[in-house]
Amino acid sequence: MIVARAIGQSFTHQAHYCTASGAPFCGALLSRAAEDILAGGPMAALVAPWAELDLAALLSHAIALRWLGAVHDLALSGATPDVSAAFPRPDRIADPERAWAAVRRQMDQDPSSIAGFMDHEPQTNEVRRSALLIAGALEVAGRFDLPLRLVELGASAGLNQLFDRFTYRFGDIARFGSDTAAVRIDTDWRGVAPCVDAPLRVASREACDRKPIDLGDPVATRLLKAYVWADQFDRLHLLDAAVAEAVRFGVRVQTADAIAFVATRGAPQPGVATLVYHSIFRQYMPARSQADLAQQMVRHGAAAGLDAPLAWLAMEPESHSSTDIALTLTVWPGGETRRLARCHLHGAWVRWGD
């Protein structure tokens, strides 16, 4: 009964977080999910794998998000037409308590069509993140006034590899990019404005996941939309446009751990600043790769110089049982870190130099 009090504990912080954060219908699906789990109902089977882990742990390894995506991407097929006529769409006003009943349905009735999508972590490509990135690059581009060189990881389908490619409008402060850009961002920016004038060149961008989602394949392009909260528009429609633009410009991302990944393609160039970047990803890695990671980018600081500097850039949670997200940059020759802001898991709003 612990162990069921955890996930249904986790499942509960998910809740809040979604509705604190606008999607008042994820979230009372997953308060709904958080009820089931206590009474031993069939999202107690599901959850099950999980049943060892400790509030923290299943709040890193993100278990309710899985969930939520899971029954998302459920609708999003079509393969179960009471679940898809049951959430949320532009022109309809989405009824949870019919989409649980619903979901409760195919969980019983077939628990393999839930428990197949939670066996991988998220594969989030928020594509707001880009506002971050995008300020982190132009910090780099101005310090050193050398093209970058783009390394990715986690990268997912790749969207924000193409961070310089977007326009951007930091809240009322600043603008970045051309007006005719395809993909647009609006962020809600407190505090100083961002380098927007700084000469950001892109040499070359590369990227890695260890399972990258191919915009070729439609089924692997749904899961992305899986993740995006189903009562969240914006955010649904800002994701179709980034893929568009992936698509066009002919994105790839190769298939690679993280850790051989850097170990090969992270080292510093001559001529170019190397600036490796990731986005709500270290989470995911368990503690020992996540120090590997570490002493990699150490060790090729080690070889920085101004000729060839190196950078690292990490937008991640500040704690594994943590919402507040911290901007953080890492700067060789020196090997110098500061935390450039705190933000939104999905970029909504910044607080620059907080």
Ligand SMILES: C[S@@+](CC[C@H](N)C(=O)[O-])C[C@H]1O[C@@H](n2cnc3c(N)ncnc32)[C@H](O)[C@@H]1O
Given for the second form:
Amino acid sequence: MIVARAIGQSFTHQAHYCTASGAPFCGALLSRAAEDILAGGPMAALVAPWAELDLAALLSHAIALRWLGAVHDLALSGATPDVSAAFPRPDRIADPERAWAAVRRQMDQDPSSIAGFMDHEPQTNEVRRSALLIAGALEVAGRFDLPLRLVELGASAGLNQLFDRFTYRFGDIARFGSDTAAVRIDTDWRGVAPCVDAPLRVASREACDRKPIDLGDPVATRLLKAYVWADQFDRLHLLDAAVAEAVRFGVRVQTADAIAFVATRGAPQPGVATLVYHSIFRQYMPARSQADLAQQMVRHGAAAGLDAPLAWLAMEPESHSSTDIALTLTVWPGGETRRLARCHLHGAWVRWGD
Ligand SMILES: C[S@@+](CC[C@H](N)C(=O)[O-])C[C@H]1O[C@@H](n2cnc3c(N)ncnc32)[C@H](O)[C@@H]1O
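Structure of the form predicted together with this ligand, given the form predicted on its own:
And the full complex, kicking off with our chain again.
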């Protein structure tokens, strides 16, 4: 089977990103997958549905990450013992060549066990992104001194709705949160400190996703883990802690498309600062919907006042490459937009004020 070279390139690009981000096992698996695509192996058939896309679109749709999530899910499920046995565990260094051989065998024998998982964009719920979200929320709290009404779009399992309940170490620059918090986030912070003294109070929380993860369902919760790179145990550990906290708290995410949700829930309300926010979600909407979201926010912004302000906080790729991430904040009244930071995709590092 012949597929466009761009797909192989998108896997190679992701392989480099994983390796550079401290996930060499995943980087090696993706490199083998890229070679297999170009050689016309079982990978080529698996990625054929996206053969017409160019490199930018492949990265936006995260095809390589869908595949990586699919094979990690297979490993976590235990359904294919030789795949499970070849994946990393905290007590075991894994050999990516052995893992690739087991995965390739599985793709040959039963491609549907992987293809089905790849139908949907990644359902990651990356808890360390809360370091950016809390810093943005503190800006809003400091500016208006009103309780925040949180409205999250594309929330997945809703773990980042609880950003005010976690504790943070912003490098050696600042700390925020209670010493007894169950979820503890460390990020490599450069630049000035976030406004950790701002009066942050949360009045209410609402969130939507077009396909929320139900934390009561063990298979769905395994899927969340599957999207974490298999050799990044700190991320897996953080996810476990945040899932336990979300279950304790009773986090809820409504099943809804973001455009419809923001139209009804994103309007400013008196006595609270409405904070509409999202992270690594906008790229999964068609360009038309992205424009609709911006227009809807401007319409809501026109109704904002000092007693009913509106803020729009977005941690999203700056370009199609999907690895240059920025945190931007738009505030009404006024509608002024500022880039607050540049950051790593998962919030591992932040350059505040960049
Ligand atoms: C990569 S995940 C990120 C989840 C979360 N925001 C985070 O940062 O961990 C993207 C999420 O956006 C959701 N999504 C994509 N398009 C959507 C839409 N039009 N409306 C609502 N949710 C959407 C997906 O279902 C998925 O859960």
